[in-house]
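Single chain ahead, by itself, as structure tokens, in the form predicted alone.
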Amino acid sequence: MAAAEREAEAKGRECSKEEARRRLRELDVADKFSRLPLPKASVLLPLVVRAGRLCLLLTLRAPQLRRSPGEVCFPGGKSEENDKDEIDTALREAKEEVGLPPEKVEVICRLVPGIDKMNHLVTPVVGFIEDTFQATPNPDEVSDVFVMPLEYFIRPLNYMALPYKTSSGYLTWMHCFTYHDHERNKSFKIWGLTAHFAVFLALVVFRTKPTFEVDYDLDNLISSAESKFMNLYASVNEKKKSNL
């Protein structure tokens, strides 16, 4: 690759606090999706500024838990009759997982949705918080928090793509991530709809190519990826119809 190529790329992937609102702002789905007739759920993707670099907040789920137990995920989970809409329980779930005050969350959008295995609609909320925010995580529900440059998911050290059928039968790839934090010496695995979710919140975030595969028009990342979103919500009703 050229100089002036390798420069270029590097300015695309350059990204302000500013910049990355706007952006994210723009891809706002809002409520589009919230009346579709699934179990909801939502997940708290914590945006942090660290060094000059976008990052991101994950979470280690506790190993004694049923569903999932020791996997990389978002704060998140599944909405309650008190919350008000999709913002209010990914906030509440990330006080309740590792301590986050809900006003201390900017919150700046809503993207569009993914469908988990037990086919919930489960909506990413994008919101950015302080550096200075100290986790305090739910012993009950979180064994580990940390941070990673947001760059990581669409130009990975470690990344491999495999082929994933969904509970509705539905072809897909998924994207499986392996981080390194040379910092505390510990090694993440960040795989299945938190991947899907990191991916693209990344390619919003950066608008360039990464390097692997993506199933979304780069050129039309909203468009494509609300198809390829009612493709597997039509999957799963299918599903449900055949099972009848």
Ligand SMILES: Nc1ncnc2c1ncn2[C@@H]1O[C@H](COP(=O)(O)O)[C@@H](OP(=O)(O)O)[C@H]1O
Given for the second form:
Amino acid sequence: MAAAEREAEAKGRECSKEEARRRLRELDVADKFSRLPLPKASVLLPLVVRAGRLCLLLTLRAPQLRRSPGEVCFPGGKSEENDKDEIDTALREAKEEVGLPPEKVEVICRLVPGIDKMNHLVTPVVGFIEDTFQATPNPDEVSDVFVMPLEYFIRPLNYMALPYKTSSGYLTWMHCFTYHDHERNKSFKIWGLTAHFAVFLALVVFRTKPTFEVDYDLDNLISSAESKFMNLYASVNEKKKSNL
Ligand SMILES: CC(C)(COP(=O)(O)O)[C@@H](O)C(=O)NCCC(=O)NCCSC(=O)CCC(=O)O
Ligand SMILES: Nc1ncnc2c1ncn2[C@@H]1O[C@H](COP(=O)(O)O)[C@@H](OP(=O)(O)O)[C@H]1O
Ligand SMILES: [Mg+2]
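I have the form predicted alone already, so could you send the form predicted in complex with the named molecule?
The complete assembly is shown below, putting the previous chain first.
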């Protein structure tokens, strides 16, 4: 590749990274949901530029894990006593699981949280990692690490929406993507909570209507995401009350 072309490509990458940063910061929820009375977990949504495209790094959970073995998820886990906030938890877990040094992550924002089947408040923390990062998966927790284009979460080649009832009885749709990594000739299924975070991230970054249905108002992403979350949170509380 000629030097001028390389320079133009690098410039393009910088611009799109810059724009992604700006769009993501606009949707930062910071500590808005931090005081909700639920046990907490965090995930890191690691953005990386590969071949000029914004990509996401994901993990395949080890088969011997008690919870969600063999499922695709982001690096992350439950909050520990010494974590000062959700960002700390996400960075500590990413170091433990894929060997990502916290100082090599440019944290951009926290997005609207989700609630998992154990009723943890799960906060997605978005950060850029260096393009050259090579993961060292911890085999106790992670059996594989892969990188895929963020754009796949708005323009997938293989997508299904599955009806889903949350643990609190809240009825919703669950995204289910199958991504084939041609270089490694391996397919990965990204669904549930992980797909929910990836789709929202892609919507924030690309601000484009996806090729499938989403229940967000694209002109009011933040307020629609927050009200969707608050409905889910209310249903969790209702369920707790009815179990008393
Ligand atoms: C919630 C967790 C971040 C906690 O981390 P830990 O390592 O302590 O287990 C993590 O379990 C997680 O990311 N879970 C979701 C994994 C996922 O998306 N699986 C695919 C579909 S199942 C689903 O989405 C139901 C929701 C759930 O609670 O898992
Ligand atoms: N068989 C196993 N071997 C190693 N770690 C395990 C494990 N089963 C669970 N864990 C880890 O122990 C923590 C608590 O798991 P559980 O939810 O099953 O109680 C989680 O870590 P993180 O929260 O640090 O990611 C989980 O990944
Ligand atoms: Mg974990």
